[in-house]
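Next up: a single chain in structure tokens, the form predicted alone.
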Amino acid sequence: MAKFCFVIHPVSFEDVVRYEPGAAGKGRPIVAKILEWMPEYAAAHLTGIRTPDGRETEGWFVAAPLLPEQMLELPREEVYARILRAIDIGVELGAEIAGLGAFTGVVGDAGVTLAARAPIPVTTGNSLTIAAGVRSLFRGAAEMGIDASVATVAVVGATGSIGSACVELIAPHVRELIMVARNETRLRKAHAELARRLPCASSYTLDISAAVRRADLVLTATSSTSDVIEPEDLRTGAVVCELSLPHDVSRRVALERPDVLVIEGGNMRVPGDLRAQRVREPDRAFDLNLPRGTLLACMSETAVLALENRCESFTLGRGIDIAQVREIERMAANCGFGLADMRAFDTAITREQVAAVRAAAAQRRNLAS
């Protein structure tokens, strides 16, 4: 089977430290100035991922060590170079596909620049993850006894390449759907392109709040570095599931809405016994901060791929192809990858969890009749 390497950056500053605890009690300033400094590096060895019928890979975390507003800030062919050398390093371990993560995958033109310039190919993974996250919105709609073909749904971040698939993924199967992003023009073009063929009502918006008040079901898929989800617009027993890193709902959410349901949508069982160890301490785990046998599913997308020796530039650019989705989700399922269990604002969500989020919606239905 082919090897792997996926690139890595610190999507908050917890994250830094995860990756380097040496960061730890640092000022942000003084760490976010370092990372402009620090070379790439390979940072974790992922080993023990092996499908039902036997085939294995391994593969490597490799950082590009920049913060999601540095990614975006810098001068863009000073991230690509740095993107690029973080591939190099994927190369010389034996990888033979690059998937790119979080803001590496969303800088510029989304990975085609890139794949043009990388000497081996390059997936951003967004087809597993918009796949993943489709089945995570309607998961937690069954849990929280939501009726898909009768709710309304929103879909916050529905001009980008993920929030426009996923509009197309979930309109069969909803009544009516709001598309909501921030830029006018663009979002007033994708609606006219998708309006004709989409079998549900459906409308636009710039106005997140509003549309988030009106939905039963909200998935959000935006590159923000800041939160977009408040708790005072959600409605009484609604789904929210982000694919988003840095996540969109604000953490207030979990502390102020005990009614409302939230998931993390784009994490994925992997078939196996997944191991992550340091290079540099390989005696020492690589935290993730993901629960034992779990990768997010644009680092499964990046695997699958290498299993299914498909070294192909299979995800780039703005607009993915549904079949494309479709058929990496196929393969996946085939890999004996699957839908990990649920979680919101990185811990794991109980049973029980869930029993009290229906009845504090109940409760909160009943107060207000």
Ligand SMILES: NC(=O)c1ccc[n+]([C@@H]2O[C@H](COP(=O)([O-])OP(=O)(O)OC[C@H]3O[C@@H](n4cnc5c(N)ncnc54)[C@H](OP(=O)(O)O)[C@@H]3O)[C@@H](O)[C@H]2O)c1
The other form holds:
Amino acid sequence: MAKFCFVIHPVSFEDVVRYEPGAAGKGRPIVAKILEWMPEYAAAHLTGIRTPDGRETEGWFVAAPLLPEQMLELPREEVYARILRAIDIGVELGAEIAGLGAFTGVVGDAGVTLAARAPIPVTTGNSLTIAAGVRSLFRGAAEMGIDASVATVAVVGATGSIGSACVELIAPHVRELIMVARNETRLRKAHAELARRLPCASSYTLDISAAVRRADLVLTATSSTSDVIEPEDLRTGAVVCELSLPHDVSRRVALERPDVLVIEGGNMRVPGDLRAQRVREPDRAFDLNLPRGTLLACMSETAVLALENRCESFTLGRGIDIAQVREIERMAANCGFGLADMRAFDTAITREQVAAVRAAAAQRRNLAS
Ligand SMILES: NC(=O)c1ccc[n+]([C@@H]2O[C@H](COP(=O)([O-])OP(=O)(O)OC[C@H]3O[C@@H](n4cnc5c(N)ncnc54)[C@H](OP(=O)(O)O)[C@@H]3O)[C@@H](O)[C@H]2O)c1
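To complete the pair, please output the form predicted in complex with the named molecule; the form predicted alone was given just before.
After this comes the whole thing, all chains and molecules, with the earlier chain placed first.
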């Protein structure tokens, strides 16, 4: 089967420390400067991804070590050059397709320019992320006993590559959908284009708090580098499905809203016996900050394309075709990938915790009535 590489980067200061513990005592500005100078490098070797019918692939995480805000603020050409150098390292290792992790797929035109310049096909991985995110949102609704057909859903980041396709996939199953972003012109245009096709009531707003206050279900897919979902805004018993990396749901939600179910929406269970070893110290495991045997959906899309020998630039740009989302979901299922168990704030969500969230929501409703 084909081999793949996936471009990663630290999505937070904590990520930098996890990869390079020596950064712990240093200030953020110094670390950011060091990252600016640090060359791209092969960070991890992934093996053991094996389909139930015996197909196997291997791949490499190659780091373009910039923080999200650096990806957005440094000169675009400089950032592109760094991502392309990371892909070149993957090619030298044997990769035949490259995935773009987190902000490497957000910067600029969401992979279009990079695909045109890279020596191998490139995918953002957003199609499988969309499929996983929508499934996770509805799984969360079912866990909380929410009837989606009468629910109001807010999609935050609704003009984005991931958010706009999520709007289309969610709409047939809910009563009302609210599209949220910051750029009014783009949002109005996106809503006008989508509203004609959406089989539910829909509206748009720049006011995140107002949208979230009305929503039973919230899906976030923003390129924000700070929190956008705050505990004060959430409805009793709401479900929040977070696709954004870095996280954009305030960590305060975990502490202050025991009645709200937050789930990371983009995690997939990987078939076989996935191992990730550091390239520089092959006897040491690479800490993905994910449960064993799981990968993010964007990483999974890249691995699935390799397993299917579909070395093509599968997902690029904004305005993703829903047929493509369905196709990669079918391919992923065929390869034995599935939604990972629920998780939020970097820890697993147990059945007991879901029961506790439902009980806290019921209690809050009783107090309010
Ligand atoms: N979990 C996974 O497996 C996975 C995979 C791929 C990507 N991701 C993450 O998913 C997120 C979205 O990616 P994308 O490719 O869809 O990005 P994108 O195409 O750039 O879209 C970002 C969206 O967020 C909105 N936005 C940005 N800042 C905002 C803010 N402060 N408040 C409200 N809306 C805001 C943007 O509109 P305005 O600019 O008008 O606000 C736009 O609608 C990123 O965080 C990315 O890292 C996760």
